[in-house]
Structure formats: structure tokens, C-alpha cells
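Only one chain is given next, in C-alpha cells, and it is the form predicted alone.
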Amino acid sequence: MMNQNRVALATTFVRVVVLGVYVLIPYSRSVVSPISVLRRRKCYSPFTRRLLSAIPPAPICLESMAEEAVLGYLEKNEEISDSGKFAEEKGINHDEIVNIIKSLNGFRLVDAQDIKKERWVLTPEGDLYAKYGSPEVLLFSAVPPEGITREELQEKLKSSIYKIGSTQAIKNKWIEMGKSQVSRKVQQVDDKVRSLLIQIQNGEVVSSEDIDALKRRKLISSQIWKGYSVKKGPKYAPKRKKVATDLTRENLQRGDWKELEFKEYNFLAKGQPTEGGCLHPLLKVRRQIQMIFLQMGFEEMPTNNFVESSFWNFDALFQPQQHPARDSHDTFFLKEPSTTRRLPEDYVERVKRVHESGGYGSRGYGYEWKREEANKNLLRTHTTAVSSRMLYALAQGPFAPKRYYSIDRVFRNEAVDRTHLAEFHQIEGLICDRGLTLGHLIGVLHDFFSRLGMSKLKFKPAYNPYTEPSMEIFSYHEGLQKWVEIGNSGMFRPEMLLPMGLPEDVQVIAWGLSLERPTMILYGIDNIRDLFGHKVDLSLIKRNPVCRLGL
């Protein structure tokens, strides 16, 4: 006994998990259902049939009705007119009848032709008029015959309701809004809009003028619906045949190759795209201005230090420490290392003296230097500390004219918005040589803005601690319509130069400007934070061309 309990316990288990296996195979289009197998030749015990009574029957294939439908209507007919009525006769949803119309198409069986149909449809705000009125006439209804103030109208309905109702009152002169006291002005009106909405959702016609209001009150919107019209194409058949993709050693074993239809290859077919590498958008302009710098003969500065001290990136550009862009308001100061234990005494000694007493012909700015200051180390603020080295440097030896540029990162402690980012990219260009003047700074800017293609230049006085004269660089944008600040420039100082070592009669004329500025201009984005930064767009790195800066 208790053997054929084990038994029958063990079959039972088999099958409970046989039938899981078969619940659990997906129902295909292509694959029969071993459910439904077990269904049609009923060879089951009274346990399977209770388990096969619970299980749903496997869903009809839309997709083969759908294109029997089309296939078996055109058989004996020769159009399909309207996919849409085609699909609404049938049963079938009509995004099926497409799906299968563009599948035939694609094979020649039909020839199909696009038809277009707009129709309006209601917006949220007209759904809520169509259903419980419109705002005009729930206030009108809210006004008793023989009137009502205005605060208790308001306190009746809701402020929406109110203030678009009591506009369209009085526009229909429905009721008169006293200074205190609303009245109606005739006795009975009709809710045109709510029945122009109703019939608009019913698919009625209505007038082109209703159409305008409803649309100047944005009620309703335009929706554009698409379907196809159909014809036999050339290789029409009742039941489309389904055509080999692959010769199988099966189909050779067997024999039935030669009976097979295989699919044709599109030699025009487009593989899948390749996934390479793309430029960041930064990247291409920076290498633009950089071929345009090297064009110009200058040589570029090494700016592999984003750790700059105070003397470098300040007191060597004779600014004072007073001055408010060294306050940590400005500038982000390190805390470990917090300061620098290399700078040239001697360098430092004459820059020191012409701080507090001046000299070279200049007063300097009267206060005690301290050294303290100098040696803080900090995020570099300007590229110019990289050219304070490079000038220094080259005081060293015998002089020889220099043309020199920088493109590289800059950070300082600002808020950042659309405009603004606490680090970015400066490009600075300078040239040392002697006898330069003014003009030849004015000529200099010129050529390199026209190859960035900008020729129309115009300069405005400014004031920055380390250049005298120093100008604003401006330039017309087209685009625009109006004048726009690209840079600043100028010819430094005296005080900064002579202190290095250089010669008297030496000057070095310089200008800088953001990379991200012209970068956003030339490539229509309007927010820095969506050019640079961890909240950057992958897509837009791959969709946006190489610029070519108007070159």
C-alpha cells in the first residue's frame, strides 16, 4: 500500500511538473503549443484534464489575421481605399493592418500609398469644458437674477473658472461687472462652446470660424492620423509564401532545397553603424584656434601645472595683495600643500621692492609686501601665471623675440548659472619683441579674429592691473545683430616686465579669451553646463560636425 502511494505521488509530481514545463514555453507564432497538442488528441487522466482546465488557451495570432485580411480582401477586390475603415470592418486594430500593409509592401505583394487626415481632438482644459461646461456659463449660472458681489461670486467658484469666465462674459455681454456688484444683462444663454466640443468629440463637422475659437482658446489641437491605401503589387499572391533566409545542411540532407524560395540580398543595405570615437565639441575648436596660433608662428607654453602659487599667478603680474580677485571669495586656495617652497630670491626681492616703493618710473602702490601672501599656492586663476614663468625664463639669457599661446584649463570661485562655471578654458596669445606698439597689437587682433571669422573688430579702454593701455575686444555677431565681448588685450606693464630681467626697450603685447564663449556661438548652445561638465550629453558629442570656424 504504501508503494503505490509512493507511486502515484511521484507520477503526480511529474506531471504537475511536465504541465509547468509546457506553461512556462512561450506561446510563438511559428512553434505549436504542446498544450494545445495535449488538447486536441485528449490524452490526458482526469488529474491533467483538472490542471489543463485552468490554463487559458494560447491567444489567436493577430499579426496572420491581420494579413489574411488584406491578402484575402484583395483576392477579390482591387483596393483597399482606407486601411482605417478596413481595420474598424474587420475587428483588427489598425496599427496591426500597418504593421502588415508596410511587410507586404516590402515584398512587392501590395502596392501601398500613404494617405494623411487631420482631426481635431480636445485638450485636457477642453475635455473639462465639454464635460462640465464652459467657464462662461458656470459663472453665469452663478449669478442669480437678481444679482451677486463680487467676493461671494469668487468664494463660489473656483479662481480659474472665475477669471476666464468673467472675461468671456463680459466679451458676450452676458452680465455687467460693477465695481462691487455682478449682474446678468439678459436671462437665458446657450453653452456653444461645450456643444462645439461634444461634436468635434462625436468626429461632426464643424465650421472653420468655430475652429478658430476654439483653437485662439486652446481647446482643441491638431492631430494628424496616417493610414494606407492599397493595391495588388506584382507579386501578389492569396497566401504569401515564406522564403528561406539560409541554406541549412538540413535542406540538403532532406532534398527540399530545390523546392525553397530564398530572400533576395540588398547589397544597398546599410550595416550597423560603427561605434568609434568622437571629438568633444571643445576639442575640435581647441584644435581650430591652435593650428591658427601655430599658422601665425607663436610656439606653445607648457600649462601642465594647475597648481600655481600667489607669486606667479599675482605678484609677478604686479598685482597688489589687496586686490579683490585674491581674496578666497575668487580664487580656491589649497590646503595641503598650503604653500610654495621654490621661488627665485632675487626675482622676488625686486618684485617686493616694486610693490611697496616702485620703481621704473613707477610710484608701485605703497604698502607692505608680504612674503606670506606670495607663497600661498592656489588653483591657477589666468593662464597669464604660465606666461609670467615663460618671460622670466627667458630674461634669463640673451634676449630673442618670442611669439607664445596657451590653451588650457583656469578655475575661479564663482557661482555657476548658464554663463558661469567654476573651471574653463582660457586662450591666451602673446608676443615679445622690441619696439611693439598699440597698433601692432590692434593689427595682430585682426588677423587672428578674421581667421576665426570675425572681421568686424572694435576696441573699448579697460583697466586690468598688469596691462597699460588695456582694451575690450569686440565683435559684431551676424547672427545677433549686435556687438559682443569676445576678449581683452592690452601691453604689459613696466613694472611687470623689468623686474624680470628684460630689456628696456622690450614689449610684450598679449589678449586673451574663453574657448567656451566662441564654442557655444559656433555651435548654437546657449547653456555652458550643457557644453562642459558631468552634465554634458553624449549625443551631442556624436551628432555635431567638425567645425571649421568660418575659415
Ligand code: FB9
Contents of the next structure:
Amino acid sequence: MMNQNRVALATTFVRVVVLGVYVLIPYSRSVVSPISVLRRRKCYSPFTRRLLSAIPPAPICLESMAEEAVLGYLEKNEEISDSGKFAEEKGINHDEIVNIIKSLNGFRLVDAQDIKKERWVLTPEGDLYAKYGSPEVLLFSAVPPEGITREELQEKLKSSIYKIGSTQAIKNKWIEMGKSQVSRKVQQVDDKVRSLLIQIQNGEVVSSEDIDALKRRKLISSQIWKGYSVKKGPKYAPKRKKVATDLTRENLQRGDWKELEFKEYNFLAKGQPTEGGCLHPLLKVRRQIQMIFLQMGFEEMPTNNFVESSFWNFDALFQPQQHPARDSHDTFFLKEPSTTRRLPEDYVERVKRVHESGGYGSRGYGYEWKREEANKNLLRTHTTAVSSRMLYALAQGPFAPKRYYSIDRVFRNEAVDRTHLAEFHQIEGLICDRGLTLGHLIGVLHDFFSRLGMSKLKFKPAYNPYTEPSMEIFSYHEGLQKWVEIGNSGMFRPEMLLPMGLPEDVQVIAWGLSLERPTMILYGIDNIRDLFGHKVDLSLIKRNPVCRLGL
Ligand code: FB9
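Could you switch over to the form predicted together with the named molecule, since the one displayed so far is the form predicted alone?
Every chain and every other molecule in the complex is listed next, the one we just looked at coming first.
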């Protein structure tokens, strides 16, 4: 009894192994199957010989089959004129042939020219008609010789069949569609549409007017068929010699590297694209402009407060309280916290006076200045609000010349369009020193913008509440072949600087521009919305060379 079980167990184990190997072999085409190793090494015992003979041979590798077919055919023939026909003749899938042709062409064993052919394929609806017949014929056959009522006919047919079928059948003068009755006008019809579709399915040629008719009914659509014509290549050989693509330690140990033929190095091959983060275009341009400011000896102003008081954003800049920019149409005022907590009272007093009655050689605006207006909190509308804070701070100590810059977000309640959003990044530069003139401003603008690649500048008188004189800056943009407004500038008014406590002979020249405009122009981005949010095309960012500004 005992050894009976053992025999049963042994036979089950053998069966399992055999089954396992039998099942696994087909999938092991790519991996070296133990059987193929054994086969190659021809080192097996009588038992395994019996076992192996029981297992059907592994299917021939389609790739090598296609390769042999192509190289073999060219051995005896000048050319494979059409890879499609060739695949059909050889009964090999055309995609396999195409892959091999591309690879053989890569190794120059063959010289392949691609050929394109337009062919017609059935649309899903065309497929249906070919399978089940055209709706007009289905409808006609649903109309008995003695006629039928519309209702009954509609019941008999799917609505789409009824709708399309009746239109076509009437057009073909096959039926009479009375108010309630439907009757035949011919004895029998043949389904030309269906047979045409089947002909196309079989790749048969159909007349162009039939093609147009079927195209109009969206039953067929054109498809470009791509194939190759192939000739012997400069390195043609009836059998491709395995070329080594790597010199391995084993090659060196075995010394067989001497016989091996190595694949040529393709020094033009593109390296693996290095996946990695990349800077948003705005930050790339910001970094370049920051470098320019630092190279020109400027230091960055702290702009880490989007929320500002109306006082520093407007009043300190001598911008009158009834100025249009100060109403909620242009400015985002805060509901909470709605008012600022503290301001330097003595300075506020001087600002109030210069707005109301002037001084420092100015007659002021002559209106009643309201503290509560100045206390209103808002989202800063320009980084000039930071400049006013920094200049006031500078005036509190012994005077020293300063060069300051800022690049950060500002907010304006403006209509959003192709180049304007409710927020943008303002770039501002200012120089505070004794005896500065408009000439110094023009000079520093030429220096700054020439480092941005914009050397042809022209200036147009402009107006800002906080600078006098003021100038809009224009640059001739070779690429756009036109003058582009690239910023605004001016000399801060004494009504702004003197109440701060800055010495009489100190002037401040300043200018501003946006970060978005240069970035859009440099990256060829037409709509500012494409710069922000989820619509930013990362690939554009990745592949766009760090467009070097003017450098
Ligand atoms: O950026 C602007 N234009 C620009 C700048 C660079 C550029 O580079 C290209 C690579 C070649 C292209 C264009 N502008 C300023 C001009 C216009 O776009 C303008 O229509 C829009 N302006 C914004 C304000 O819109 C309401 C840009 C923004 C701007 C305007 C003025 C200032 C700052 C930003 C200022 C200031 C100022 C003035 C005096 C003292 C201190 C600051």
C-alpha cells in the first residue's frame, strides 16, 4: 500500500512539472527558457531526451522570422516594392515587418523608403451597415407589399433605422410615405450601399462618386497607410551578424572581443532626457533680472507683505485721497482686518499737511485729508508702497545713498484680458542720492535695459502722482519689429520725500515694469493666462532653453 502512494505521488509530481513547463514555454520567448538552454547545450540525459521530445518546439520568434524573410528575399530580389503586399505574401503581420525594416535600416543592412497610401476604412456606422444591411433596405423590407401604417413601421424598426432608412428610401424612390400609410414603389431593391461597404472592407477599388456618397453619409473615413519599399543597404548581408552593443567584462575575460563586431557609436544619439524639476518661466526671468540688479549694486527690499495700509500705498506717495486709483474699482480693500493698527504719528501729520496745504515749495492739493481713509487696509497695488516704507526708514537715520529693488506681486482690481490679470509681479528699482537728475535716471535706464538686451530706448513724458517729471519707457523690439512700452519711471516728488525727513539735496530716481510682459515675450506666450495655473504647458517650460535675456 505504502509504495503505491509513493508511485501515485511521483507520477502526480511528474505530471505537474510537465504541465508547468508545457504551459510556460510559449511565454518564455523573450527570456531564455531552460529548455532552449538545454537544447543549445545539447547536454541532456536519455530521460530528458524523452521529456523534450514530448514538448512541442517553441514558436519561431516572429522578429527573426520577419528578418529572415526580408533579408532572404533581398538576397534573390532587387527590391521589396511594397512592405504591405510583402507581409501579406509571407503571412507575417505588417507591423512585425515594419519594425524589422526600421531596425535593419538603422544598421544600414537595408535602405528603406517609406511609402504612404490613403485607404478607406468603415466607420462604426459603416460597419453596422456592412454587417446588417443599410437602414433604407431594412426599412424597405419592413414594408410589406400591401403597405403598412407609419406607426406599425416605426414599431418594427429602431428609431435611427426608421429615420435614416425612410429618408434614403424616399430619396431612392423606393417607397411612398403617405400621411399615415407607407407603401412600396418598387418590387425589390438591392443593398448597393452594403455591397460597396463590403468591397471597401476587402480593400477593393470603388468609384470616386460612390466613395463621396459614402463619405457624405460618414460611413467611411480615410486612413493613411504607411509602409516601406526596401532595397539592399550599404551593409547588406543575408543574415544579420549579432553586433555587440557593449564591451563586457566577460568579453574581456573570454577574449572573444577580438572576433566580435561592435555596433558603431551614434555620437548624435540624444541622451536620456533628465527628468527633474524646472523653474517656472516667471521665476527664471525673475532670477535673471535679480542678477542684473545685484550686479548694478542694488539691494532687495523686503516685499513679504501683500496687505498694506492706504497710507504707505498712496498717502506717503503724495497720491490724493480722491485719486481714481484709490477707489474699490481699481483697488482690493480688505474687509478684515479693514484698518491698519499703527502709523508713525509725527510723519502722518506731515503727510496730512502736505496733502492739505503743501509746504516744501508745494501748494499741496488743498482738500481735507482724512486719517480713516489712510488707515484702510488693501492689497498693495504697486511695490512702490515698499519703496515709501524703505525711504522713510532711510530718512530716520543719517543719510546714506541707497540702491533698492523689488520684484513681487501687486494686485489691481482690473478687467482680466490677454495681458492683464488681477495680479502681476512688479519690478521696481530706485536710487536715492544727492544731486540726482533726470539725466541720471535716463542713464541708469539705459544701463538696466541694455542688460536686458534692450538698447534702443525712447522716453515719453508721462504722469504719476508720486513722480515729477515722469517718463514712459519704450524699446524697439527687433523680433516684433515695433516700439514696445517696457515700463514707467520718474523722480519722486519732494512732497513725498521731504515729509519723510530726507535731506533737501537728496533726490530719488525710480522706475518700474512688470515681470509677466518680458516673460511672455521671451517665451512667446501670447496669453497671460498660460503663465499661471494648471494650464502652464510644462513641456514648453522644460524644452524652452533658458532664454538668456540680452546677455
Ligand atoms: O512691463 C511692461 N512692459 C514690458 C516690459 C519688458 C518687456 O521686455 C521684453 C523682453 C522685451 C516687454 C514689455 N510694462 C509695464 C508696460 C506695459 O506692458 C503696460 O501696459 C503694463 N504695465 C503694467 C501696469 O499695468 C497697469 C507694465 C506694468 C507696470 C507699469 C508701471 C510700473 C510698473 C509696472 C511702474 C512704475 C514706477 C514709476 C515711477 C516710479 C516707480 C515705479
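Residue numbers count along the first chain shown, from 1. For clarity, a rigid core is taken as the largest C-alpha set superposing within 1.5 Å between two forms. Remember, it's a predicted structure, so these values are computed and weren't measured experimentally.
Would you say residue 133 moves its Cα by 2 Å or more between the two forms, aligning on the core? The answer is yes; the displacement is at least 2 Å.
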